[in-house]
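Listed next as structure tokens is one chain, alone, in the form predicted on its own.
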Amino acid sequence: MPSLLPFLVLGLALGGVFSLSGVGIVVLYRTTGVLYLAGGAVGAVGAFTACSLATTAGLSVWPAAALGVALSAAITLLYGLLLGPRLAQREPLVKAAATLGLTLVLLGTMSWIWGAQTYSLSLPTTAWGIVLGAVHVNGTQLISLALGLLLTAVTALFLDRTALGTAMRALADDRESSALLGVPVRRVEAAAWLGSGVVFGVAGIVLSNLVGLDITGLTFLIISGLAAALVGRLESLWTTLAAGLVIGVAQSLLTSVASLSSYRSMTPFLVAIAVVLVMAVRRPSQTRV
């Protein structure tokens, strides 16, 4: 039992970044309706522009991880602005595709960037911990996990207590009555657009410490936050953190059976289609009641 405890602590850190992503795609979602695909990529080129700005320009690594989410967010944003008004009347499928299409074209761009290399970004949080039990958990893990539980709880917060949170809320709830009650959408829009960006690029820079710098795997990021957030039906955050943590720990745990290693990727599916399905059958019985 003691040998499980570094996959735990592995996998308690994963999942605050899975938080991170699923809490993006929720706020985005209920703000937007645009259910975004692209998280993953756009914190892989932020990685990846942090990295390659660490080592060949020089910078020290903290101003070269905030450009680096800098410029995830200023995609999500740029993107926000110029195919957001146009998918706001769209089919779900339709916006859902359009994002597919971003993550695409991110992917072949960091192919053709970074792709023939190998790279690494060590963030100085990695070098210091706590020692728990036999295991040592350095400052990165630490931070991923704290990183996911407070995000969600200021974004609970933001949406509850602020008028910026309360304008986001109505948006979701419907779009032209809250245009025709003087709520300015677009700014209100563009204001979901950038915090989104900012977590994803904060995830990806955090993933990247976690499990290197691999731009496919980076890329892959949102399956988990997406899973997590479909756990939380794209409403609830701390249903969205919970499953969060809950695809980090078993796929992490996974990783220590010789015979189910190669599985771990199936995680996130698994845990959606099985609290789908727990979903599906007391459905019944609360109508019922």
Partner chain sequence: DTGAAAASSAKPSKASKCGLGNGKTATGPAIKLGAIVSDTPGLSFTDVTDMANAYFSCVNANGGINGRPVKLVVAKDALDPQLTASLATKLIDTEKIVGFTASSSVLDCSVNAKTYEKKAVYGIDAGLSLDCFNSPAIAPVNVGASYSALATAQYLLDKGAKKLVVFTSNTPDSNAVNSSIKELGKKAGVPVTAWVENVPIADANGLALKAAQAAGAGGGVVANLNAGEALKVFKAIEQQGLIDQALWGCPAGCNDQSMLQQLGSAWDGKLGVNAEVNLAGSPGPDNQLYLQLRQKYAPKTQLGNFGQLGFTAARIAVQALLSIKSGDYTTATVGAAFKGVKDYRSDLYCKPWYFGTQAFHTANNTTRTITPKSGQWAQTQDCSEMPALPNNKFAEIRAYEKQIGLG
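Since we've got the form predicted on its own here, give me the form predicted together with the partner chain too.
Below: the lone chain, stripped of partners and molecules.
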């Protein structure tokens, strides 16, 4: 029987991956009211750009990564500014579907540019690490965990405590009412999209180090991230973070169970389904008439 401890440690690292994308989704959802399905693709674009800059343009890794993040942020900002206002009055699902449009555009573009070859991006932090429970944990994995925690703590405080945070949530709830209340919607909106774009850009770079630089893989990692976000009811950053970690650990532990190993990638989905159903049964609908 192989030891489980290493898988536990690796599970936390994997959980960091789910948490990071999950928290990114929740942040953007709470600040703009849009379920941003393009988050994965945007992050992937940033990561591939960074990789290209580092390998072909000969930039060193950190500036390349910074430019990649800037590109992700710029795409997100542009999308938000162009389409946010136009779709503000539509159902959440339509807004989400529109971001799928962006996903497809990015997917096509990435396949066009980077589709033929395999790439990998190695941050210097990936090279060093510590040994924990007989497992080598590298710097990027630690960064991902730390980043998840930091992002959660900072955005939770920012959204709840600051005026700008409140304005963002107001905007996400009802853009027009917020405008009527005097919230400078364009500026606040721009800040929300830009901030979220940076989050997805950074997540993209980090994730590409952790799960590999792979167009479809990174793009649709968003679905696993959504599972964590769902457990957090698209609302609670801390729950999302915790859910991501739990899912990661569970999935990692299943790796070493032979009979279930090939079903382990179902973990995020099953956890999300179970938790949401239990919550739905426990807490009946809150809408009023």
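Positions refer to the first chain, counted from 1. Being a predicted model, the structure only gives us computed values, none of them experimental. Take the two forms, find the largest set of C-alpha atoms that superpose within 1.5 Å, and that set is the rigid core.
At a 2 Å cut-off on C-alpha positions, does Ser252 qualify as shifted between the two forms after fitting the rigid core?
For Ser252, whose C-alpha is compared between the two forms after core superposition, the shift is 2 Å or more.
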